[in-house]
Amino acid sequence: MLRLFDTGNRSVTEAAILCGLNFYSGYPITPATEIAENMSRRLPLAGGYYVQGEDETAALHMAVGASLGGMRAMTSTSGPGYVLYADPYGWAIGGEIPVVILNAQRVGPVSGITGAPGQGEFYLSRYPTHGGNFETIVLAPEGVREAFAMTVEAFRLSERFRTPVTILADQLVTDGWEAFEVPETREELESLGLPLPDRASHPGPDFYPDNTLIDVPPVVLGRGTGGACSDWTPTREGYDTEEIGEQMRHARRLVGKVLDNRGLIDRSESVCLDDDPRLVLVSYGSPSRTVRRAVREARARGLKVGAVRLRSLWPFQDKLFQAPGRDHLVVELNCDGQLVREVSRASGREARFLGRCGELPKVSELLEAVTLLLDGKKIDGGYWAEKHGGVFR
């Protein structure tokens, strides 16, 4: 293995090219520019190609077209442009077309900060583009390793369900700098399941077939396939329709094949919940890393306490809060909470919050919440912002 030590937009474009991509679009954006930059002297020598749109909806739908085209395609951005994605996100969705996003969060809302942390598009994720009617798949990586391997997750799991995956990461991910490790032999790359299967075409005639299957081939067109696609709804055989029972056919399949194959989706981890902890911490991301180690922190105090991360976001994993009688503290960047409102759906208890906007909660800020909540304390958001300059409620 080639161990380097780069940032977390350096392991996402080796990750990329090893997977076999041959066409990125982007336009740049802090903090994923580095990605651009990357691809646009790496991609061209491993017999790729590199296009810079003139904004970021472009630059998706590009990808979005290089994909039909059959080529493995990917683009990223950050958070003001990951809403400019929209309709070509909507186009990958309905139509089923494979391609790999990584959304770099910053701090927000609007342009906010541009070198500073944010998880404000958890629920953007999750509802990209417009009309509902479908499931999408956001993975979640807590730093540049495990962005490497998530990002040849995202290539595997894209072209498995026919459709756009989200990397969601954000700033100390992508700009932060760790060791990370690339495969050099064919023994190397074969342990990672690298490098891919080539792409195969669909032969037709259901080009959109009407069960929730995975591993069917993606439409790719000129190849003689008479492969159609288009962001009507489509009959099985690709042609634009306005009958509402093909629009439930195909509703029912963009959503069923995501539920009923979620087992090869569904990725957590789980910190000290062997002896069924009272309170648990939540969260996604680069505040893994500083709830992890409060945990460890407060069990060596003595603390009944344990951590959830989420490594994959969407579909959401219920199963995960469920246990009776369990409190959470969910533990964002960002203000107004947005996985805390899912965790306490699914468990159905009110879960407490934890917020900061673009710096990390330090453990000393964990722990002192950890111990107030297990000694049945009220904790008083005043008080909270006033020492520690975050939300608690």
Contents of the next structure:
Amino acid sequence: MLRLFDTGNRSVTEAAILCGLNFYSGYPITPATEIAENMSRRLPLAGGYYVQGEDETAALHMAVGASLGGMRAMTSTSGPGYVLYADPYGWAIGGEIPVVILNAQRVGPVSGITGAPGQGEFYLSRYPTHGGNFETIVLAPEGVREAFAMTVEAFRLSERFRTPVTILADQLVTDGWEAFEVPETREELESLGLPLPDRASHPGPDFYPDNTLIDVPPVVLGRGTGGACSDWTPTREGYDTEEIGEQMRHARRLVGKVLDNRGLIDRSESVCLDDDPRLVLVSYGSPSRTVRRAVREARARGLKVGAVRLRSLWPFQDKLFQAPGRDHLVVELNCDGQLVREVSRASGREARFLGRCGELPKVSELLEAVTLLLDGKKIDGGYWAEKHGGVFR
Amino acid sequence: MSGPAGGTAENKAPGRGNMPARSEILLSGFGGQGVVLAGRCLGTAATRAGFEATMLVSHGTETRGGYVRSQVVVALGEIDSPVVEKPDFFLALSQAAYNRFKPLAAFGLTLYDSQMVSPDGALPGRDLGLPARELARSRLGDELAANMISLGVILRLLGGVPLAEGQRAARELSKRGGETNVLALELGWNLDLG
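Switching from the form predicted alone: structure of the form predicted together with its partner chain?
Starting with the chain above, the whole complex follows.
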């Protein structure tokens, strides 16, 4: 393995190229600009294409189109661009077109601050387009090394489920630096399941089958494939239809293929849960790293706490939060509280909330909050924590 | 060489080969002083020497007069939090950066450029003034090498990461002045700290 000290933007680029990526289209934006930069240098050397779109809507449309043409495609952006993906994201979901999307979240709303991390697109990644009748697949790396592995996983899931996969990273993951390994030999590549097999072309005529099975080859247009595809409700053959029955069949497949096979998607990490602690910290992405350190330090002080880290966000893993008698403290890089709402819903009791804008919560802050909560006291979370269960009684 | 400033400092930093499981290094200055390059050299050298390493970079929003900060963690095993909360080494190459981050000075050794920074005598912890910019100008003919002189000092006090790995990284990562940076690291490594 080649050992590098570099950014998440670099590790994602290297992983994507090893996955066989041969089409990248994007619009540069901090903190994901270096993915576009790296791709523009590296992809032509690897036999692929780099295209800079006139905006993010065009960029994802091009990636989706390239995938429909049989290529392995991705794009990357931050929140202000992710919201512009709404239209092509829907095309990719509805047409069952594999594509990998990375969102390096920065603090918002709107353009926010370019050089500070945020977690404001948790719900947007669940509902990235209009119309409903779909599930999304979203993975969340906590650092540079995991971003490499998760990019590989994202390509695999995207192909198997025939749907877009969002890697919901944050500024500290993409612009942060870390030691990581890149495979160099055939054996090392194969040990990671790389490279992925070439895109198979669906033989038809049942391009949009009446079931919820995965591992159906994606539709490839052109070159005598006979494939057809539409942003309207498709028949099994891929032609437009106005039949309600066909719409029900299509929606059933889009939702069911994800939920019926979610065992391949669900990912989480447990920290110190073996003795069933009463208080469990919940997080995803880069805050998970300070949370893990805080839990270990709390344990060293004899405080009975644990942590759950979500490595996949959607479909949401309700079962992780249904142990009886547990209280959850949700740590997020926002002040309005997003993940905390899902944890509260899944657990059936209001979760506590500690939100920070633009920077990681310190280990010392987390330890203080944990100590107060275990003592039955209120945490100093200010207005927002008050609104989301800052009071612990 | 001014020796340890503040009068009470005794350098108790771990010696070479005696590195703790986790070391936190906070590098700071203003834009253009090479704070990020120094962090990249440190992280790359540590990675090649078999350590785990992380770095978070942040900067102020001011066009001029702001700060640049590199938070580097070097560890023998897995790094959980990449945040520097208790720096073993705090380097300040500018007054603005010193003022911003000096609350963290209590935990380890503070190194500051003695011509750029007026130290706060009331701060707890050990500190050491380095005439890094002046040395870079007079000895190497390039005051921009102050970052690498300072990094040379930190590498030696840190222990475990060989000077040669720092120099290899500096040679590869410097867009300009690579050989000057190699010499600057050696100059810092060999400085008599008093």
